[in-house]
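Next up is one chain by itself, shown in structure tokens, the form predicted alone.
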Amino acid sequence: MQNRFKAAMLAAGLLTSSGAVLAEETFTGWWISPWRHKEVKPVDNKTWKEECGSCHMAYPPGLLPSKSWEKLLNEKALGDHFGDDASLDEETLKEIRDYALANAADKSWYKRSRKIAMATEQVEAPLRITEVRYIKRKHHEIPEKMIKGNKDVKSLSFCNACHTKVEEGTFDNDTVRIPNYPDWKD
């Protein structure tokens, strides 16, 4: 009898393991697996947040794919990043370039790097988290006064202005609080 229920819970965990992987074939696997998470991973390598962080919010890799950091994280493609000068040593390059594909949105489990991943599939990769379809749907009904026309904000680009929760990979609305604007709800 002990046995049996052995077999019967090895071929449990091994379903369910396997369908962990089979689950990101599909959108219904992807949406019924138990390892999917909200919202993005964090950040959680120091490198990337020092040599990210120090020019510029330090992006969870999450919120673009794979092919957009494949472009954004080489040598040619830093020495001019956005008009700066962001080149990097060899092995920080690797590190950083590592971390961010490993952590793209189609190499995550979390459910909005799902949805940014989906919303860039058929399309040219990116360049800017801003160009992302579901991006600029989410903030579609944020009049342009409060964000370009406020002094705190001046662009989507600047994601931490508005979202109090960057740091923990979250970005709904609950956390939104625009700057100069306290009283408006999506």
Given for the second form:
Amino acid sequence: MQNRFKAAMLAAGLLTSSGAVLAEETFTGWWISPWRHKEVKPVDNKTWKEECGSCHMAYPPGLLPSKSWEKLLNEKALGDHFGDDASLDEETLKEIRDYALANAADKSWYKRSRKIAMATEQVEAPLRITEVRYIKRKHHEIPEKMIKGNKDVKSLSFCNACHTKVEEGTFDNDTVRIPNYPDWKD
Amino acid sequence: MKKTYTLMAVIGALFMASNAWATPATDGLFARYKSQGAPGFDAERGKKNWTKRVKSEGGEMMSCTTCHGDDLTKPGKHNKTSKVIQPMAPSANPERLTDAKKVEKWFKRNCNDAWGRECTAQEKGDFLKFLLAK
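Can I have the other form now, the form predicted together with its partner chain, not the form predicted alone?
Shown next: the complete complex, the earlier chain at its head.
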């Protein structure tokens, strides 16, 4: 009796968890899974949040392909990180780098990351998220006054100025609020 | 009698001002900077360097106050990313200067950014003395 109960519990456990696991494990799993992930995987590494987030938004690694992170996250590159010194000690850099490479757009099954991976596949690795073709295209129709000319936004690189659910890895239209333009609709 | 009390209070306040925020981390750092050849540290010199405006590599005139602001008990703002920087003064932000690794990390980065070079052990020690009293 007890064995049967255990088996039932195990089966139930497997059933409820397998979808989520499959979703990331294989292509077919991802394709047929009802748990198919939309958007971008949210940041789930404390060191990443702290180290990247102390100067700017802690961008989810799924916003750039691994070849970009490789160029950005090494000792020499971080010494001149877009004009600022962002150097890290060896141990921290390794953790950050490993995390980025494991969760980069081309390693992720999240839908938006897949699109970023495709958009950057044939081109030289972009160093900036704002240079990714897919992301540029997505922002094409937004007038300059709402971004550059908007004192509370200033640049496309401040994702979280308008995307209110960035922490959850969500970038869809419904979650966009452009400061100073409350009536904006896509 | 009253005079004695006042005097004691003043001495007490002075003592507090210079020692209240010392942490094991800063004790260790002072020792390290001494071993690197800096004989002693001075808050006044630290203050001068803190506000000194230097042309950094980008050609911009910068001092520590560019990002940290003029009032160290208030938050500052990164000059490029506009990210809020928590107050530097340990009196307003007790977590400050409690982690030697962090202190060294930011000295390295920020000296490079604001002055275009790394700071010497002497300069870092002076900065610490100045900040600890805030």
